[in-house]
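Shown here is one chain on its own, the form predicted on its own, set out as structure tokens.
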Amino acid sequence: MITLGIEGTAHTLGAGVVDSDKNILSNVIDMFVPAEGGLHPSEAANHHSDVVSSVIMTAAEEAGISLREVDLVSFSMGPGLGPCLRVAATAARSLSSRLGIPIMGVNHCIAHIEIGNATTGCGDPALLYASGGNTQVIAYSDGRYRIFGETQDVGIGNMLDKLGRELGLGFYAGPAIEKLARDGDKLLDLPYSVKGMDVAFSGIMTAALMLKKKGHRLEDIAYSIQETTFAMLTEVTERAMAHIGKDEVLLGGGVAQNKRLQEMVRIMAEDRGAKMFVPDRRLCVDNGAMIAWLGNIMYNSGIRMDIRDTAVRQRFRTDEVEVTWR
């Protein structure tokens, strides 16, 4: 079965092919970039409503098949931006009007964890996702892909790009502030926000601000921000592997292509026994490739959705998914 993925969560167009075999036969992607501020949901849906057509053509073109050839459209219902979301959702439900094929809205965290395990090898993991929008450790139990710990605020790349702009790094400064740790020799003090399983991150934006303010250095100031927010990351990810008895763990958004972060969790992995696992740089960050793939397996396991299923859902949690596919 060929699916076409379609992915419009915030600041990414993408679309992707994949078939039942876990061949990804294409994955384009077109972020939306302001010429300056942060990321306004407006904005960026005119930017998706702009190059939705062009880049499912590209995905068709590079995937070697036309549109008649697609067997499923899948999307990404949420969680979101609700403009973005809106612009992918009408984009499926367009494609599947007009090619009479099924549709199927899916949860984009879910596509995160599913996409990483079918091409990384990894059979049970713990997720922990690191994006702009979302930070969540996340893991099976029970039917469901539950939700362990995550943030009491903004999302780790939010606040990365936050902070970047209040430095004059520029906007998604996530890649700046990691080349700029590479020089850091100095641990300055912030606050370590871990709360149970959940952690915090805003005061750590105003803490990092004001050292700035007292004329430390900026590569000291990234280097401190990323040890400290990526302990606390791998403090609350080792404690849902032993709570709930994981020997794997999986990173998955766009932070997770930080390399500091990968080695911090390779490392606390290593001395649990257990084994960290970690996509394609082009399947960490958001792609309609994983949402192709989430369908795909939904779908195949029997679920199925009519166009007044596919409402876009802002706040869709991800264990609010019944997991029929395991």
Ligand code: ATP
Contents of the next structure:
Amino acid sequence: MITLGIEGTAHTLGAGVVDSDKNILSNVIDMFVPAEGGLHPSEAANHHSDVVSSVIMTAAEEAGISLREVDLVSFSMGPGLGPCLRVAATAARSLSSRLGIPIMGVNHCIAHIEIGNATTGCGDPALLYASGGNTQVIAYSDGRYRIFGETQDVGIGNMLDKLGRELGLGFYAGPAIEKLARDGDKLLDLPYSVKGMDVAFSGIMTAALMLKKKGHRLEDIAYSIQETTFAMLTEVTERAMAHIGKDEVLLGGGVAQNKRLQEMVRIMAEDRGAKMFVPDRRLCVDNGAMIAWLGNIMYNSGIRMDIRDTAVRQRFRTDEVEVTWR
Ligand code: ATP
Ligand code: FE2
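Given the form predicted on its own above, what does the protein look like in the form predicted in complex with the named molecule?
Everything in the complex follows now, all chains and molecules, and the chain you saw is the first one.
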């Protein structure tokens, strides 16, 4: 069975093709980069509308198939930015009706977990999902993927991007902060904000900007922000693993590409006799292949969706989905 997946929750419009044997036949990503300032949902949605047809055609071409050979179309139903979600949903609906094939709306966060499970060989992990808009620790328990901890304000990536903008590092600042942090060596004082199983980042960002005003080096600020926030993420992930007795930890989301975060989580995991798994970079970021893969396994588990059930859900929570495929 050939599934085409369309991703469009935030700044990335992606399309990917998978078969039922876990082969990723293509995975095309087109990311919107704002000329200046932050991400405006309607600007990102305009970008998505402009590129969605060509991204889908390229995904089919790279997979070596024609659209007629697609058996199922799936799309990211949420959570995400309304205008962006609607572009992906509209494209999926029109393909479904034009080709006469079934449609599946999927939860974006669960797609991150399932593509990790499928491609890294882990079986039953706790997922640390750290991206721009999302920061959650998720694990399977009793029929659902449950959220054991999450950010109480912004996603860690959005915080890094906003801080980066204020520090003049340009948009999508995570990689730039990682690079600067390698040359930092002074751990500056920042609020360590863990509340139970949850974390919060906005106070830390304000404090980091104060450090800049006080004249500290950017390298030391970048180093300190990484050490502090990644320690927070590692702590809540460890607590979730201990609480539910998982001996695997899976990373997902764009921030999970950060080598220092990977190192901290790996050391924590090894100390507990557990193992860490990190998906390939193009499967960590928002992408269509993971949407296709989740659509495929949901369909194979017997789930069916009508076009009338495909309204997008900006606040679609991970634990709302009944997991019927495990
Ligand atoms: P979602 O819709 O899942 O919230 P998203 O659209 O924000 O996701 P992703 O593609 O998963 O995006 O991740 C993008 C984020 O990852 C950006 O905030 C970016 O700064 C951050 N990022 C990318 N690489 C790194 C890195 N090496 N270190 C830290 N952060 C990074
Ligand atoms: Fe994501």
